[in-house]
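Shown next as structure tokens: one chain only, the form predicted on its own.
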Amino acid sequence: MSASNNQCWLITGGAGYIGSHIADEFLTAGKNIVIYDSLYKGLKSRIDYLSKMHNTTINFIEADIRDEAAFTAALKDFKVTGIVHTAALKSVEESMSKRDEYLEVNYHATKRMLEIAKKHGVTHFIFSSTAAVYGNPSSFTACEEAGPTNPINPYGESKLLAEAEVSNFASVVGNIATSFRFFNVIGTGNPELLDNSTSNLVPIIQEKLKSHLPITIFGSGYPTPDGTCIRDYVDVRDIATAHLLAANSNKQLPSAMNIGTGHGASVKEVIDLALQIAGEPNAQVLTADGRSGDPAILFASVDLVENSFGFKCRYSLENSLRSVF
């Protein structure tokens, strides 16, 4: 079942928030890795924290994915095996305004990339997708990759198209590739690697706490137990176990596959949780109107990854809050 530590594994994006992560994993492992990151939202930081604690120098290409010389490039000149490809753009939001640049980045870029790959001996692929590309689903049910997907915005649409393109790569003979359809994550392997994303949950509450200021729950009206929606928040640190796994993996994988806990927990939960453990219970939280395209409840079914090679989450939702505060 193990592949060999003689592979050479390019992480795009991988000076971000869960790239740095599946570094952190691959290096544990004793895998050879290049981290090949634009800094637009990534940090040399974290590529410097790996360093030093590894006690190793972590090769390291500032170029976009678009650029299809760089990246051309970094696969001769290191002569790569493998690429988990986490580099994206992944605000929700910002792509209902962006949505021809969203395409173009996720979508456009990961097809160039994966035929690219194709020329250049890279056998493995990784890729990092999304919940958003079931949309808002029309049931309360735990959602299943061979369930329907019906994005509701450019971000899942992107990804969704770009799952195809990584099945297309799988179909070559000889080269093992999966999607792996991320649900809200969440926790920190270390204070270094923390998300800085300005539009997930828990940094959110973070800065909030930092700056004295309240709270908002959008929407507080859903058919849920409190009003507020469900979310399945897996634990970074899980998310880079998968990994490694697959990358570990000499068998055909499935084309796309959830990590997720398996269970949900209501955003009025998880602020409330985050306040006790941050010793902030009196803290102020409001509520506002619901965000158009929210899906009241939004979880993973686990058991393809579970069944797949033995996958199964390690953190709780108390375990990866305690983690950041």
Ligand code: UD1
Second form
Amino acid sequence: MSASNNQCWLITGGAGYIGSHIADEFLTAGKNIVIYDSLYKGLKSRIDYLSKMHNTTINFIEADIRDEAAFTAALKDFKVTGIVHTAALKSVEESMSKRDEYLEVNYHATKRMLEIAKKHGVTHFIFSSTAAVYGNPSSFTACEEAGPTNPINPYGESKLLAEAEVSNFASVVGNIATSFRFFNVIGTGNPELLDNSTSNLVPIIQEKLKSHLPITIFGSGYPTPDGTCIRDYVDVRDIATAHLLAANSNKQLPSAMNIGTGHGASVKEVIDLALQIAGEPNAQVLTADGRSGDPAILFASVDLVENSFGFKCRYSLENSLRSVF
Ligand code: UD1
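Can you swap the form predicted on its own for the form predicted together with this ligand?
Next comes the full complex, this chain leading.
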């Protein structure tokens, strides 16, 4: 058995949309995994699907990341050497009214997990961060990791604070860690693993089509070519591949890396393409006021992730939307 097969990876949030795709990728690569998820938003059905697909029993611990005893026991029981930490609260809107809870779950719990991980021989830690750490950039250029971070909501703030703790963990000799700053994650490897959140553009389009309700564009007066916001939509399967690459790295990684395509698409472009793929070109689309705090343009610089990490996204916006509609 190779050294990497002796490693056990604990995936927090492994019953979630992104975590389950990472679990899928790791299982396909022959890695030993244990899923740690409170099932607050995660779905047990995703773990059942993965078990069936990979013809294996998946080690699953139903626990909250704030439960230090359960987390410590998981590390010991499974001799965990690497952690992928996706479990988090992730609604920007909710974070505005629940700042303390977002800081507790996304920052303080992550900090304590890293302390416990250090004590128990974990050497690898891959953290799910977000483009929200960039806030509302003042220039319309690609966001660079070394550029300014200025979160404008507690969600982004909590992730940026946690990133610093991950860097701290990485500074211990022998440890390898990074924070991946996800841009707008879409797509799926299988309908069983689809995004079940109701707060992001693509699942909202799906939901609206299913219930024959109009789709709403939030704001059409932004300083962009068609007046709607531009985002960088990255496929969840590319996110999973980046994690596998980081998990297999035996050299130190940049402390934070953007995971995006490097290209922006407008809300209108996404909706038009989704409707075309779904075969619903005449679905009703309304325009409403922009949401407060929405940056006009946000897309990733991918120089660091490509040049120093050797990773490039494979899926186009069309590929991603085709996997969903
Ligand atoms: C934000 C966060 C991102 C986080 C995500 C999770 C920032 C910069 N980004 O992304 O890190 O992972 O929330 O919730 O804070 N839109 C419509 N109509 C709709 C829904 C959305 O026009 O019905 C528009 C939004 O105004 C936005 C774009 O679609 O311009 C994408 O929205 P959304 O999917 O909610 O993600 P972000 O707000 O970009």
